[in-house]
Partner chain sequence: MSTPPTAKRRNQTLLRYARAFRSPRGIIGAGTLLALVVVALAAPLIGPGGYDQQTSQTLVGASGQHLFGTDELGRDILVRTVYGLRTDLSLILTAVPVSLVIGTLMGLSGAVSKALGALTQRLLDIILGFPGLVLGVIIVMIIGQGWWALFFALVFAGLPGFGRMARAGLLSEQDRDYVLAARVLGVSTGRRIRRHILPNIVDPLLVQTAIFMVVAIFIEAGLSIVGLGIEPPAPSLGAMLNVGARYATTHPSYVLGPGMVLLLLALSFTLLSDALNEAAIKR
Amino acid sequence: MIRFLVRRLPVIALVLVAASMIAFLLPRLMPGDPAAAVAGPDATPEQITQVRHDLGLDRPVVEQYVVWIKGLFTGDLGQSLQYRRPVAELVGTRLESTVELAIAALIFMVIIGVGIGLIAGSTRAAWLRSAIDSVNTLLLAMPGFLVGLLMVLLFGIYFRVLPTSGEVPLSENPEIGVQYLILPALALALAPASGIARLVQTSMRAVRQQDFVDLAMAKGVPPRRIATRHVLRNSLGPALVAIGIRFGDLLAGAVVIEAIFARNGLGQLAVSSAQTADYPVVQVLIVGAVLIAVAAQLLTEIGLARLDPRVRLE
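Can you show how this chain looks by itself in the form predicted in complex with the partner chain?
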């Protein structure tokens, strides 16, 4: 396992270093002078020079990069141009909203995906299988934002049982917070869940052909137990990979879902910062997003290696 991790390390390090360099170079690639942007529209040339010096923008680029990276590791993430507040504080206030949404969506994705896959993969009723198949096909073609918009229409106009706009942090009021979380999390989870259901279903069908299933049946193991202990367990590999890969998509999708359900999360922060050229915020969010995406990929590979020893030996 350790050797497996060590082999993956160079690529991961490369991606992270590249992400940090791109994030660092961003204000230098943007049109306009970052110092002038920080100093504000009414600044005199002397003030701009002063700001440039204060920010260290007049020092060599490599030195600036090292200072910036040190800041990332020590928690000094810089100052937002738009809000005039520390970036760490801004991210902190928005973090809970996005983390709650992502975790709730992940839970829905796993339960719905594996659950439906298990039903479709073990049922003998043809009508049920084809019903699940058609719903899956439809959901796969529907991106999260369309599901979200349809939910806003349905629940905002016809069934006013759940709120479709705004949010309440779970830490403040768990009962109401959950109500605000259900629809956006479902919108985010349904499409990837149908993909996972399909994977579980196909790999269960393949595993069922294997000899050890016949053996278990011959031994007289109850069908339900065969489905869960023997078939499902050996069918989870591809689904696990898909869950890991789709977690990255989930976070990207969260940005759009936040916009539709008017949630004030990190996605909204990223968008408004990009629109106002608030580069210190965007820099931190880029590094964070890539870090999480890479971590999700790595966790997936570890999980896969644990499930299937062949992956480790490869």
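Other form of same protein, the form predicted on its own, not the form predicted in complex with the partner chain:
A single chain, with no partners or molecules, comes next.
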């Protein structure tokens, strides 16, 4: 595994360098002048020019990029132009909310996706397979924000069983925090879970045609053990790859879900920072998202090698 990670380091470094360049240049292509936003609506052109100089925005772009990269390596993420606070401190106050939401959605996605896929791939009842296929198609066609709004109407207004607005950190009160987390995590996880369920179902149907399954049945192995020990394990490869890819989608979808359920996470911070051209915050969030996606991909490849002996990291 160490050799595998060492061999992947050049590719990872190239991806992160490209991502840092995109993260640095992309916010500067957006309309708006951050110096004017910081100076205020009544500032004179001379005051805006002075603010731009104080923020270092009048330096050459290459010099600004080099200074920013040096700050990343030394832990200095810069100062938020909008909030006048260090970016590291600002991200730290919002990080817990988004991490809780992403992990809860990931758990729901894996349990629902693999569970439904196992049922659909194991059952011989045509009506049950048709029902599961219909539900999967419906969920795949519904965007996350629509699922979230329906959950707010159903469980927050009509039945009032779970809170639909705000949040309580799990570190402060786990029991109440879970109640605030269930609906947004489900809204974020249902659509990708349906895609994973369909992958597991299709893979299980293909694996069932293999000779080793017929051999196990001929030996008298119980059907449940065949489904879980032999068929499911050999069907999880595509699903594991999809889970690694979908984890990045969960972070992207958190922007909308946090707005619907009024959660104060990184998604809301990204939106407000983009609207006010807060370069330092947007840059750090983009690089952080890419770094998480790269780490998820590495973990997926390692997990795939552990799951399937035919796959070798080397």
